[in-house]
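Presented below, as structure tokens, is a lone chain in the form predicted on its own.
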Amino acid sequence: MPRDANAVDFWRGFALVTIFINHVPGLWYEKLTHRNFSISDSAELFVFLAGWSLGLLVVRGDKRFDTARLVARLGGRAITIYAAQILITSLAIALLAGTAYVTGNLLVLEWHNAAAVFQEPELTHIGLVLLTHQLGYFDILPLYVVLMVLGPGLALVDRFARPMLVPASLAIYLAAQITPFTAPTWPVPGQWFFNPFAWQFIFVLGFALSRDEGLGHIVRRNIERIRYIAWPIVAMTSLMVLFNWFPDPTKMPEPRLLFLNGKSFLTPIRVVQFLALAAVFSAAYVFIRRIPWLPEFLSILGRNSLNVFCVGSLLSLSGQIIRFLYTGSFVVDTIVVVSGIGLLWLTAWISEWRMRQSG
């Protein structure tokens, strides 16, 4: 990815408009998303990204802050984010009760792993407080926040023992796939969907690359020969999802999330192929960027990114209520994404405008 800031906010608003579309299942413009002809999808750059603009924040913090200051600020940023889970949580929850009752339709109670929260409410909403019950569409952000609580101890480790970084998450990562191993769900048995011993991987890479040294000055002065191995890659990864030519699990030897494609452990295949996407794109912002309105449009969402993300959990599931009652059609699918991408923005614009009245 591109040193240019633009850049990352443009790729971050890309994402967040992606995962809007594709979280809401059946919808006709998810034909149209790159998860149709990629192994990884926006979930990775999302990830990805995240861990690029702490890596960009831990270079201003080495000018304006102390070590502890960093970690402080750091630290906050994962309450902010964990508050914006449990808001967003209690509000799909609440969404899900009223097209319930206001349908007659007990069926949608159990919608995303729902059920639990009414039948059994005490403990499951202890297991919303602790990130240990999730619902589903919604369980990207425990692991934005189990990450971003590692974010002051990744800043140490840089600041401290740089060398050390990324051959610790590899570690951790390969054990995670070779074991297998994940975080457990409580009070329903079960693991997290997204694996977060797995995809601290992509996040600490993230981190890794958006710096001027060790890896991320070693990969922005092989970049057109990393290219070169990159096109390749992906040409091949879009062959095997367009025609499906993925291995039998059965026949794959142990330890067999080596040579699977598996999302929730973030398998070897996704990473590589996400790393060969992001080097191949990486350079197409500079073409992107001339056209007039789509760059500037998509950079306020990546600005905004969190109260984006937040704002479009809920716009999907929304969408999805809407196909519920009215049929999914093309005239519905569009009203949900052109509705959903404006008030995207909007939500964007507003955040912008709170801070320059603020400021």
Contents of the next structure:
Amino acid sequence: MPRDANAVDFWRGFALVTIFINHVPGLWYEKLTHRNFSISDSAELFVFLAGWSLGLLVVRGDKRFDTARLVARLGGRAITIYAAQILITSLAIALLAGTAYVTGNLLVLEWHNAAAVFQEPELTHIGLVLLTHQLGYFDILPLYVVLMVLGPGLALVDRFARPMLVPASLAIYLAAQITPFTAPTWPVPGQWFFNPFAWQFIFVLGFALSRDEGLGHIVRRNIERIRYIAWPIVAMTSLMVLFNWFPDPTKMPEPRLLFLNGKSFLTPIRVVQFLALAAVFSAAYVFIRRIPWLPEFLSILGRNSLNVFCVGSLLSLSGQIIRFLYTGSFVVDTIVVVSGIGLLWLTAWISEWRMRQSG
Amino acid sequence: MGTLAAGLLLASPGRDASAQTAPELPPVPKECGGEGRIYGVPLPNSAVALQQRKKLKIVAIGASSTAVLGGRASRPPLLEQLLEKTIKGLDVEIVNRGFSGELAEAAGERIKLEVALNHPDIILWQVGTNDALAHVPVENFRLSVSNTVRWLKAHNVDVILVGLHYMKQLVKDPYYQGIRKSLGDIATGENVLRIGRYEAMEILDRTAAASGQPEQEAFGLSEEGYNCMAQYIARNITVGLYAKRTTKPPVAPN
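For comparison with the form predicted on its own, produce the structure of the form predicted together with the partner chain.
Starting with the chain above, the whole complex follows.
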């Protein structure tokens, strides 16, 4: 039986829906998502909650599995996510090629970093398999694969050297900001949109805060006090976004990434704002759960996040193609959003139905 | 070299690179449309970099970097090779920061970060196609691009706008043409270089049709086409480096 609706699954479902909407650029409903008044967006929420879920899995694993079985289980999860990335990338390339073929518009072949796939297929396919070539908007799962590959190591550090976990993650994060360094792309030279050396930090924070001991314990004990600090941060940063009150990046001192707002490097301002936002909204679920159907609707998406994310990525690309072919208008956008969210729910429902069938 | 000579606004002695002798440019192959359009728009900040450091740092922003930089993705960009071959002793560094699917507004914000982090002399910005595909309102697009161009000028960074693709299916699309016109207007109004990929592709397409040849793919979707694009940009950068500063906008590249 699937678990009941809960806050983690609810917010994960929320993140999946907003990622789906935000990945259709130009969509009218995009302006309703929280990134319009928040420095961080659904990507931070998704990765943080992925770390949180891993933390819960490891806690449950502590009771049921020895170390070797836990590591094997987490490694298996990384392989599943990798396979999902390869599958959805192949389908996305076919979608672009199919659209170009049907419409006769070769421009579509250059969309979303796909040009190299058609121009230099030998090397680019190696890059796709190595995750060093990523299509636009298909770049979160490669990060997730890397984070889940780190999962067994994370579980081991958590089991045998827990106090080292967050400081070690912070040290790698700061080194990536100060040096700066990131993962390169190949064969097209460039860099990963989501720098894994930076983004691992928010994943580890999610992992650590999910636990009842250590940092998680400290935060739970002091959450009311933390919210007093978090509220002004959330309010102030919302004003910064709404009125574009960001300082000129060229006027910032070195090392500049520590003072800039950059998504690829998940700069400190984004981490601080996200944590403040999470502290404030962690109080909201007790009210949200009283709303009819909404908690269950988003929780079922969150419970089946990988399947929903994969289908959502393809639906986002389909939405872009539909908007391109039929001209984006409020009606078209509404059809894209309503049918897209409906299909996300159907994906989650089918996933749970299959689980029920297999017992 | 007739077209080039007309395009080059060779300078009187001054403090910028225009004081130096402009290098001889190799001819653009016939299959790339011959000389093509040389706009003669000066690149004053890059000219200073050329004179003082003999080094040029170009940050490429936009959807399909391979399409603009030329060559195969796995090798050093053709644009870099062409510039270094043409201007003796020049060291060109191309930093590829092309994230695909990015709209002009988001790219504009990221350009500011790249300027702060990489200190480029030139931003090579492939812009417009994604906004056109996403049906961003033309006025929003215009504001995003023109604000970014002004910001770059105020921060002494030259900008080269690489325009939209030519596609037969979109010739009569008023929205696509609106975005294209908007980009041309910005380039004219701000006196910045815009590489007219659309126009070049259109000419090649017409020439091919008139001579009964199959449609060419220059400036898009083939390695040869991408190489043509790189040659076209290299010529315009070279001319821009040695062109005299003008206060008058160039002829509208529409």
